[in-house]
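Coming up is one lone chain in structure tokens, specifically the form predicted on its own.
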Amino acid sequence: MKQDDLRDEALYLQTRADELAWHRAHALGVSRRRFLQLAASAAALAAADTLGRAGNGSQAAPADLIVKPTPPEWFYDFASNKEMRWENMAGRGYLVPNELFFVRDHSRTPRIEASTWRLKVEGSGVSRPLELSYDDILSLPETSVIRYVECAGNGRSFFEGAYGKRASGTQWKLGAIGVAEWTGVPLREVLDRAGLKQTARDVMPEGLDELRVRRPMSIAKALEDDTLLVYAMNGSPLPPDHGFPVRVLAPGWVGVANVKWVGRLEVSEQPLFTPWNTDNYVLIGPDYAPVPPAKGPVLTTQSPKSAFEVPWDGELPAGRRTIRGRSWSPFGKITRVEYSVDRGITWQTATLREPNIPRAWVRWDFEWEAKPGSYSLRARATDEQGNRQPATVPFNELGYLFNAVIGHPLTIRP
């Protein structure tokens, strides 16, 4: 398999899993088929790893988990995680301001000094290991892109309504996403300076948080133009809660691949696996079989979603109103958004507003003569590759990839 074929995360992960299975089978002196049977059985019997399942908001959080102010009128509070309230985006521009951007931490925001921070680039896949300072990073060629970052569990809370059982993890609605202008150094610039070998296979960023979050990517993905080592967000230095001094931006890949507070890049000539793509960020449930070495199919990209810029279960006065929202997809531009104000009985087409940037989102709106009563607004998006939000999605225990059409409760008062 050529490395150029592995820019798609789903194909990359499957290829790496196949390679690992083959090497293990060979080392054990058993057939590959028998090895896969044994691995699948072991995965089914293993106890669920608790990593990544915390942060469900059931306990109060110490004040020092997050650096920036997170008042309740801006965010839903889930301890070290903070969900953006969509109504605060109504009437705003295309980008999410830094102060309103959602926060997803696996532990707490580390406090890192730029003067002492270093980025190590090492491993069997480079011929000249590097150690770069913050000033070194700032001196390299820079670029800026507008892209979204979305938590893999965005929409998790809706599994309970659909299936009557709660998925594990933070009970996000749809506010675990944000679009920003990210400025930084193309990752390929750093890899080139470290003497990237032609035999290199994977790059694994590692964070400096308490859990050392790390998730590998293919060399092909690492060399894409918009895969960056980011140090600025919306024209300002990267805030601590969003990865200061440097984070990874891996557009189109699931949120956890965008490692924050990165302090090390391992470049390997061998496939790399971690708990973040074997035990967690995988699909576990009755519709998903183990995919050794992972406990289930590994998450790759999200799918199209839509959200209304009105309060959840809120109230608005009757009369003619402009209802706004946003839709996004990792696969390209949104080409159509349909809406329903009668619980999905009839659908109409919303008006799309420029800009409509791939791997970001599009704003849309429609006019509505709102009469008093209780409503369940619905929206569904279709992207330029024909992907459309479905009516249902299968349940999985960790609550990932919920992108089905949902009913947004709203009361219109006289």
Given for the second form:
Amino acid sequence: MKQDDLRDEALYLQTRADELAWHRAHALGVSRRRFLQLAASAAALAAADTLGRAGNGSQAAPADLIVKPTPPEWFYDFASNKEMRWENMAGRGYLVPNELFFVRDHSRTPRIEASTWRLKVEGSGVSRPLELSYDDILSLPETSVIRYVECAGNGRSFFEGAYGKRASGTQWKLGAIGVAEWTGVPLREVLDRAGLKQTARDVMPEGLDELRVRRPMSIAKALEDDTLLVYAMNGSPLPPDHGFPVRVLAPGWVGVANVKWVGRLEVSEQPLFTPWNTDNYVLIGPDYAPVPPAKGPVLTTQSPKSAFEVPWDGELPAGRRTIRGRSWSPFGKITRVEYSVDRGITWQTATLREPNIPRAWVRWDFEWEAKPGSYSLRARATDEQGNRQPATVPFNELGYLFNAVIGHPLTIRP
Amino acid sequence: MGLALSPRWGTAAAPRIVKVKAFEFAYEPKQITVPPGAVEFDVTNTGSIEHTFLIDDPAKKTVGKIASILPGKTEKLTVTLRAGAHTIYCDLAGHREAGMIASLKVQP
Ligand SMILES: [Cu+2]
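Could the form predicted together with its partner chain be given as well, to go with the form predicted on its own?
The complete assembly is shown below, putting the previous chain first.
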């Protein structure tokens, strides 16, 4: 088969997938019956997808830290953390398939049985403490949204290049992000059933993992329409590595707020503090003052970023190329993406492709007459609120929120 | 930070070497005593997830840091220490609380 035919077929499948994604983004409040239909259509899409069968289950992490196969051609390996390789998203549809979605485990993936799992909702901020089973959760009003989830430390490795010293933690490039369709019950529905008090201030989901991730959020964030207790991802039951049976979705907020394997919600009339919002997931550094009891400003929303769907430090043959990438912001739609192929001397505007869903991402591309040489590609996104990626980001010891424009190394060979 | 030469402990070319293991969720040994001066810490991650290694001085100022040690790897850190009670810990989320803390006494 000729290359052009393959390209047309890929284009066709992608267009169909995009239409579905766009449709789903508007399909809030779908019924349980609808969820089953979604699962069926997602399975059909997965079958049509051209995902390479690289895994074969042979790449299990040491001590089975992670359940799903994480072969090196799909992920950069950081033990319990696996970074998505952006080149695998090249020309792919809007959503990241569950198989390719990055994994950030604070310790390891716990294996939890849905039949014995319970969610406790308790604390001074509710008048009727609850205990819900998996079936209870499934019977509550259902909603689906398309949103990104991103680690607070995505891009951390670039602090070293900018400041000559490493920030603590996993040295991610830009692959600690993914966009999926998340299905679940609005957190608000569960809080209402527990008799949420007017005086409630904080909600703290607690994970059932070994370290018991406890990351409080404000009641305002907990009550947003798209803050969910999620049990399905891209139409399939939530995979173990992504929080089975139930996780939190807190769109636009740092990844840690999207607590996986949630087993308890503490609702409090008092502000809640744990090491997860006093010692970690706070900004510590010369440009940031402590906010007692926290060691620095507490992270909430992420920051706008961009990434190329090109191998990092890879090679491409010379000639006319379509260069693709994606940009995202916690504050709304991306309205403009500029790119530079000459180390930031001149900038042009990339073409944005629908869908462009707020707090998900937008795909963009540009045509480039690539001549042999070493390049450093740059992309710079602006969102609908006027937030633009900066030239620099102040150093912080734990390496959060790096969203400066970076040079993506690429060699064009003759 | 310059190397403080102590006449009792020889030249800067040969810092004292201390080997430490990091794993879920502790350091071994848990208590370390060294004389003031240059010390090289060889920290091996014998666990299965990432860890870090920080040293805070008695005033809680961080005087040395290894920002990431992947499982099976050994990373080295050389610091010049003054007398006093220091703290070694891992600053990854939840690790210090789970037990990744050790005491480092610097005494002549
Ligand atoms: Cu650690």
